[in-house]
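Here you get one chain, nothing else, as structure tokens; it is the form predicted alone.
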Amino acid sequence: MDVIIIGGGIVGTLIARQLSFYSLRILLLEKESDIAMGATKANSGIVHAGYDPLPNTNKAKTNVRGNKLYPELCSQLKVPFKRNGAFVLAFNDEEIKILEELKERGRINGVLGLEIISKEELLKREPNINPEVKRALYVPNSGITSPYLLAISALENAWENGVEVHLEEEVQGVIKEKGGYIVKTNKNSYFTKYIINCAGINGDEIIKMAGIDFSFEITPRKGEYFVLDKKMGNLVSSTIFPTPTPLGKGILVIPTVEGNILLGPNAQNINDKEDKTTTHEGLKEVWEKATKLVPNIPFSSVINTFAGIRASSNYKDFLIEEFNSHKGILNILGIDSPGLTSAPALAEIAEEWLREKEKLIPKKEAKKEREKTLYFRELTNEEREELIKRNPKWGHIVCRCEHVSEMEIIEFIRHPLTPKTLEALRKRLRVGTGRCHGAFCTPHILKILSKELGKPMNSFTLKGGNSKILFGENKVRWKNEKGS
């Protein structure tokens, strides 16, 4: 292999599509059973304007650099964005303060457009806010987008140019050798001239690995939300945050461009990276803070929660580091907030790294854009009449919730790149993120992964592992079966 990139999140895949156009053997490994499982996954799905990061580091200028890079890499890839915009609340004096601090911070760092509004300027374009608000920065280029759709479609855009990318493969040893390295998973052994170390909360291992002393070390920290059910997504149109604590950014309500809204998220440092569990004591605080910046939201309207883990570091800012005694591993670590918005812009550091090393040269054949995907829910009913005509399971809809058919998962099940999982259909196809969970479509997508893979319906897991959904066939049908 030429190169090695190891973790498929939101920043591995990106570089993956960016070094997809040259000509290089590039293989990307991954050791859960789907892509974008890990922050990826779990996350807000806000497009930073680059405010709130400090001036001059790695996080203030990939932040502002991949908030521009956005709108084209999403119309490439055929992936919602939208620019709704920011408003952060300050509720006393100390909190305006706070508020011009980041307006000068965001001048400096070359965000454009920002501005502190009054609390009636604010209540007219979002009139759900809190009314004992004091001002708002106004921060226009904010966005949303969908985090795992994006790495999802980086990734099969890659794929589609030649990338090779292997799951549930995950790395155990990495040795160096003349000329590169030796990569060993728990599967097979690799030689790559050139290794990209962007494995998330586990890419301390992975230094640790490689033999690179350096002290770096990655804490997890879990953050929890509440998902709103749709009817709530006109509670407001814009980001709300509060004003940032040394934490993070605080408790936001957000817009999501499935039409939900989230609340969330707090932050804990834990010490556990594969816990993902949800607490009473921190849904409580979410839903405290939240209310405060949007009261008056029905409890009832709540229709799911879940925690995702961030990558934060002791070296606080992003790790973008080639050490001299390991030429030829990039370390892209530490990419906590805002590591989504900067994902493109680390994407263009690692071919610029690259390409200092390597003649690069392009592929001819490659794309750029790819083709956009058919959602039966987005359709025109004359649109959907005719796709039924030509295979009345489009007109079968599974997942009534998201209005789902069957011949979209199976269209889906049939990629190159199959989701084998109940979450990895999810996250392509929203199946069981509505109201019911998955209550009435789980049974009719695991008969179809069924038949389409050709595996009884109890193979098939949640998300990969042990996370078996059935552990047998029914007491009633085996009885009758064996006639007793």
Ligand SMILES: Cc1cc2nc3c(=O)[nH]c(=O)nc-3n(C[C@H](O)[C@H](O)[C@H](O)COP(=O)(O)OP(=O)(O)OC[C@H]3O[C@@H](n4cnc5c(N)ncnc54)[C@H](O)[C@@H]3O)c2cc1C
Second form
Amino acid sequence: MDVIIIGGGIVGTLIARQLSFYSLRILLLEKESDIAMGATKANSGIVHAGYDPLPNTNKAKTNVRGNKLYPELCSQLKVPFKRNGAFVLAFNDEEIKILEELKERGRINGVLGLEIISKEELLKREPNINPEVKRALYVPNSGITSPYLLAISALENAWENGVEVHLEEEVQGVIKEKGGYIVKTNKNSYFTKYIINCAGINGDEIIKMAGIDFSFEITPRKGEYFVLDKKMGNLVSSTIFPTPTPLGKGILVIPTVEGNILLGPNAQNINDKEDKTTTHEGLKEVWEKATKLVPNIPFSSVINTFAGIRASSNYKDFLIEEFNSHKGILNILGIDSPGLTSAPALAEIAEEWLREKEKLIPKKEAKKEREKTLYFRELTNEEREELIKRNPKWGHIVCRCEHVSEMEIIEFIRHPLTPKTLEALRKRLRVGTGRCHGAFCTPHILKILSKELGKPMNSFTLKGGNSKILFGENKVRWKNEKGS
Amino acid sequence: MKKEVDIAVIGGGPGGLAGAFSAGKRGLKVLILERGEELGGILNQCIHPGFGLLYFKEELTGPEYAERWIKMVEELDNIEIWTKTMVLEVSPDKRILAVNEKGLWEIKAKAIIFSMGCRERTQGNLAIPGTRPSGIFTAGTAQRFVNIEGYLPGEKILILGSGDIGLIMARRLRWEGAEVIGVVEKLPYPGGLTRNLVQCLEDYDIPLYLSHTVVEIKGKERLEGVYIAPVDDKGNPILENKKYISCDTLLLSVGLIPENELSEMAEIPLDGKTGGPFVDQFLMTEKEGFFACGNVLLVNDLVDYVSLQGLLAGESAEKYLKGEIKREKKLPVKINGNLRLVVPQYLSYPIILPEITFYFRVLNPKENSILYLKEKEKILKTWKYPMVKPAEMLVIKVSSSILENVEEINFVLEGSK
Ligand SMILES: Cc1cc2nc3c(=O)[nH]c(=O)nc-3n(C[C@H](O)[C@H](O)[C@H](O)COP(=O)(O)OP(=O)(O)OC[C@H]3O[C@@H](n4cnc5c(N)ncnc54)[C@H](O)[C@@H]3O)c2cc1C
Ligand SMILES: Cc1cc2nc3c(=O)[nH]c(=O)nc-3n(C[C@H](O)[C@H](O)[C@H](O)COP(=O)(O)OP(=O)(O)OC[C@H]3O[C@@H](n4cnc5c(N)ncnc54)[C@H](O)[C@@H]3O)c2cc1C
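I've shown you the form predicted alone. Could you give me the structure of the form predicted together with the named molecule?
Expanding to the full complex; the earlier chain stays at the top.
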């Protein structure tokens, strides 16, 4: 291989795409059953403007650059992106002072259009906000996207351009060799000239594996969320922030591109990197703080909760480093917030890094644009009618909440990069993410999977491993007991 | 594609079947729209007996009960049936957008009967802390897997919520050889019908933990266990007393929500208490020409009532088309004391119908209860109940002559602990 990318989060997938435009042999390794299973799956989905990071840090630079790259990137990859704007609320004089500081920091970082507005102006634009608010910082450049759809589309694009992708393959060893490295996984060994380590929360382990002498430690910080029913979609149209504190950006009220509202995240240092549990205390904190920004949210509008883990590190800033002792390994680590926003800029940095080492020859047949995936719920009635004529399965709606047809599911199942799990289909098609939580569609989807792949319904899992959904056929145990 | 009918019935469960039959029998051109592969609604997966005792005076299974109605409907040539057809939108001017494998349909109806049934409350609605593994199902989905698809959802099962579906699934899974560890109920009294408590739990020695709830989910991939804890008088869990229960499956039977997304699209006002539209004695919603019956109107515990509501909705739809429903005056039906909800929520005058059926649910279980029908301080009628329970609907009939000239309709339920 020329390049091995470790980690299929937003950073790894966008780097894979960026490098796929050149004649290189690239392999992306991801240990989970699907890509975008780490921080990229569970975050706020905000494309931050960039007033928050301290000037001249990697965070500030990549954030502002990333924000600029988003509209074109999402339009090429046919992923939803919306500049919905944001408001940072101040409830007292001290907080107003901080808004001034943020505005100034934003100016230094190169963020355009920041403006401090009055309570009246704010309530005119966002009438559901707590009327005790005093002022707000208006951030026109703030946006929202779907982090996992972006990662999925970027990687599918890279794959169409020739990048190899191996799922359920965990890097377990990195050994220095003449002219490169041997990368050992649970399944294979590969020789590669270059490695890009963007293994998220586990990136420090890769550093250790490779024998790099650098004291870098990731301290996982969990963030918990509520998801509200689409019925609440009109609650706010911009992203609503409290005034930040030294501890972080705080708990927000966030519209999503799908039309739901998220409340969260809190910030909890944890010991276990896999601990994605939600907690009583955490959810309580999120609820209390979010409803301080936007009061009167009925608890019955909650349709889900989840948690994500930030790869915060002792380095504070993003670590973007090639160590002298280990030339050829680019580490892009400690990518906590605003990593989603910065990822397109990080991909550019990775490309420039490689360009200094190798002559990058553009691949003629490589594509930047993707064809739009057709979603029944987004089509006009004429388009729907046309598709049903071509294939009646477009007219069989399997997901009652998100209006997903059988044909959409079949097309995704047939894509080689789609894992044959329920969660992979959820991420790609939203089946099972609506108000019925999959109660209606799960049997239908298992049936379609079973028919497409010729395997019984109980052979499928939620998210790989031991997460099977159904046990045996009825009476199996019964029969066994009677037989013995 | 376009289509025009007199009556469109949305949902082909027992409510919709009765509504269609009743309108069809009166010679109207009826179209049933059902998203499932077959008519019958939720009854198709309720293979236990216990249906039809009131209406047919026989104990039938769910599919048998549905079959009788399907036959009655199929015998009428003026009823058209479209299955595998999903209604996507309903507009306030009675246009329906539906889709099936033949195409996309714009259906114009003179009157619409809503009979979309209800859906179950889910894990997401409860926001139980912990992990999010596989192995958590609503009881109805588990019922579908076992009874229709022929697969077991798990082997070591805990049930949260003592609603009827959960109770019935406890017995069903036991029959299939699974271990049912128990049923956990947050309230101090069970949520299901007494007959189901006896026949599904007591007969099988399945324990019922009242005043308890699940407070945490464990297991990264498949469910490995849960913590349950007792709750205080206000329903808040006492976490210090939580205890671990190992199980691979959690079934949720924690309530039903009438499925009114379409009614909302048609701008029909909903009653926060029933979760269904406000209706009058004709089961006509606030928007004229829209009717509701069955679980989309209020969650029923017996299918026979659903069928009766369907019959009335079909009959009323004809009255509406003939211009017989006047709505010259509207009188709210008030409830007080131990009553939680009532259907119909108001009466339209002139009443026309000879008698009116009222459906109630109570707030708390109480003995020796008396239901009063009052006009101001005057008692018009009383009914006596040795025992009332939230799980069991109260159903009464009142002759219209009593209500024709009143200024107030006030039902009050009083009883002792
Ligand atoms: C709660 C929360 C909210 C956030 N909100 C925002 C926001 O609104 N806006 C924003 O810009 N940013 C936000 N972020 C930050 C953003 O989500 C992350 O910076 C970004 O997703 C990081 O992407 P990544 O590719 O570095 O990591 P990940 O997405 O975690 O990807 C790393 C991948 O590497 C894989 N991997 C690990 N070890 C190995 C191995 N040994 N072998 C193979 N594969 C391996 C993992 O399985 C994982 O898939 C938020 C983060 C969190 C947690
Ligand atoms: C497990 C269980 C056990 C029960 N046990 C008993 C018992 O022992 N005895 C008894 O008397 N009663 C029992 N009941 C209650 C009884 O079955 C229900 O009250 C009755 O089925 C409700 O009828 P319905 O027509 O209102 O709704 P449903 O039967 O739910 O029918 C609604 C129909 O509408 C369709 N639909 C919804 N939305 C759309 C749309 N957008 N487009 C097209 N179609 C749509 C659905 O597919 C469904 O077929 C039980 C119920 C359950 C769930």
